[in-house]
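Take a look at this one chain, the form predicted alone, written out in structure tokens.
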Amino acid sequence: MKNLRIVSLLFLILLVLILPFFFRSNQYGMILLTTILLYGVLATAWNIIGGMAGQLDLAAGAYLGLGAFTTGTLLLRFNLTPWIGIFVGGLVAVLFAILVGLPLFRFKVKEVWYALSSSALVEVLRIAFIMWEKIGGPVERYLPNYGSALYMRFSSYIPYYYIMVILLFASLFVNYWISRSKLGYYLIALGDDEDAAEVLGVNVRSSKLKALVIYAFIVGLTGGVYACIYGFIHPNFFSSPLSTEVAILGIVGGMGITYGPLVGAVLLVSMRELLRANLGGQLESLYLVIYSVVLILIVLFRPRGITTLLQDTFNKLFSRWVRNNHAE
């Protein structure tokens, strides 16, 4: 069983690495793959605070926007390469997360109140950056296209695809490492029953803050790449719908499962984009109806996430294969 899992994992990694060779002349295919990976990174990062710690965080748009604006502003004003700017953007997102997380966790804001508080932060930042014309403003600020890898501006989406692959592998590794560390056990305990975990000696505030910081850094880092992909920065990067969708992908994919949010992103984001591409021009917004129906069906019949269905199917097929081999 273990060997089969390792072979399957290696096959999936190889498939991810060679996919661009099949879409080299298809720019739409490449931007679709890159978008799926981007949401996969965001949802995998969300799994740390949402899936493990059980905090319904809706502030992904805030951290992504801060990372994008930091990276873009450093490039526009100081000609600083985004290869450095994205890490600065991640640190800015971390500082904001600490500033927000300390009072929220200090006063034990949780569940729906935490969700509402984190969601409000996205809109507050969007309005603030619209009014802050020196950095933001109501119009797009286009990043210079020097045609150089030094400035993370490419004529093809293939380099962005591989950058997202690296971020995704890093996010999955961080998830895997945390889930098997003392912090991971603390977070899972908090997600199950926060009061009981606190009685047993878990430092609730410290554990939540660590999870929030790691999540914010990954999302902020991704935000810098996001700005380079689209070639501009705008306050609409502080997006409440994006924050909500990231949480949905984490929940539907499978909360607390290392690769669960990635599975949710692959299935749902690809379905959303394909529906929008094929139906958007003919029946505007019909894809949203179909997308919503699919989400409702998943919540009703697989509340633990799509990944559990895939796991059960894999185990059944493997067991059947083992029985057939023994019978022979």
Contents of the next structure:
Amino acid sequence: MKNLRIVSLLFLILLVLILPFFFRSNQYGMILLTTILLYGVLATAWNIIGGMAGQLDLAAGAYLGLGAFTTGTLLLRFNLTPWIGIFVGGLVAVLFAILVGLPLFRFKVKEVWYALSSSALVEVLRIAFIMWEKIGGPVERYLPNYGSALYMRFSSYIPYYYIMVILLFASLFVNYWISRSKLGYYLIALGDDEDAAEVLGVNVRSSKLKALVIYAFIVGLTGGVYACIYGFIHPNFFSSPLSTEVAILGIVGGMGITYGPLVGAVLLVSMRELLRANLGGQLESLYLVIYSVVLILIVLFRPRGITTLLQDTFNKLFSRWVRNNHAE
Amino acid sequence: MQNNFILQVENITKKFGNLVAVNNVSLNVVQGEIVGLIGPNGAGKTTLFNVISGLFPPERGRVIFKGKDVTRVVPHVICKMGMSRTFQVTRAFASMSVEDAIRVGAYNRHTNKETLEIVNEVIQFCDLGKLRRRKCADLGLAALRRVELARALATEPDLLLLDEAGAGLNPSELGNLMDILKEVNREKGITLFVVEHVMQMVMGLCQRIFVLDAGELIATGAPEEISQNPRVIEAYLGKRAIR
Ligand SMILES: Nc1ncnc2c1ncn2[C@@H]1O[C@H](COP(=O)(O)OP(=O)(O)OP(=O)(O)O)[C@@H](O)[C@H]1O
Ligand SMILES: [Mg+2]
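Okay, that's the form predicted alone, but what's the structure of the form predicted in complex with its partner chain?
Complete assembly follows, chain above in first position.
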């Protein structure tokens, strides 16, 4: 069983690595793949605060936007390469997360209240950056150095795809590592019952803050790359729909399962994009209706996420396979 | 600690709005003993436990644990100092397996590697071997109460507060639990402070009993004394029962 897992994991890694070769001449395909991975990274990072710690965070867009603006502004003003800028962006997102997390967790803001406050942050930042003419403002600020690898401004999607692959594996690894450490056990425990966790020695406040900070760093980092992919920065990067979608992917994929959100992202984002590509023209936003219906069906029939469905199916097939092979 | 008290509660008052849930209660628990806290419904027993374990800050009074004032100390720090508890309405970690839930407690004093050993030991001690991989959400009440006890034990406390650990258990489960608790006290030297409705359990387990009624401490003494104390009988059965 363990060997089989490792083999299928290696196969998956290989597949992800060679995928672009099938899409070399297909620009749309590469955009789709990169978008899927982008959401995969964000949802995987969300799993730390949302899936493990059970905090319904709706602020991915806030950290993404901060990462994007930091990276973009550093490039525009100081000609600092995004290869460094994205890490500064991650740190700025962390700083903001601490600023927000300290009071929220201090005053035990949780459940719907946490969801609402985190969601409000995104909109507050968006408006603040529209009004802050020096850095943001209502028009796009285009990034220079198009076509320069040194400035992470590639003219093809393939390098961005591989950057997303690296980010994805990094955030999967961080997830996996946390889930096997003290912090992971503490997060799942406090997600289930904060008081019960406290009396067992769990520092609920600082554990939540750690989760938020790690999540914010990964999202901020990704935000920097996001700016380079788009080639501009704009306050609409502080996007509420994106924030909500990240949480939805995490929930539908399966909360607290390391690769659950990734599965959610792969299935749902590709479905959404394909629906949009095929229906968008004739029946505007019909794809959104279908997308929502699918979401509702999943939540109704698989409240623990589609990943558990895949797991169950896999286990069933595997045990049948074992039985057949040991029958004689 | 010159006086051997592991826990001193001094003039604790806790109110919810106008309701005085605990009224000027003082009591001491001696290192190594098993003491009980009884009283009719709504007497304030759980509230007193919540104050002691740091979940509710009291309006007045002090809680002293191992000679240190812990009145406004947060629960996880109090746990590090050596106090843990269980809950009357079980509060399992629904999405965790039994062994993972116990491991949460084990992290209180141990690093990643060592926790495995502690978990195994506690699982054996509480006889949870068959259930170790089951999800807490799928367990019945008796098993849940044992898991709560187990994860609290895994924190390696010196004082354990048990809030109605016997409620809802059948006689054989109750006997089982009492055996485990006696062993906890004797072999691990853990001081037990138990809130209990089940009289059989209080009488069989405790060396001393405190009685709370409408937030006030009305009696203290050995089980036999308590069961004959007129004020206690009155509190439980009403005034007419005395005559
Ligand atoms: N969080 C709370 N908010 C408001 N009132 C509360 C709260 N907790 C307890 N009370 C009230 O305080 C009083 C004491 O309750 P408590 O739960 O401590 O009693 P108890 O002795 O544990 O009772 P029981 O035997 O039913 O468990 C009750 O009147 C209860 O309604
Ligand atoms: Mg109670």
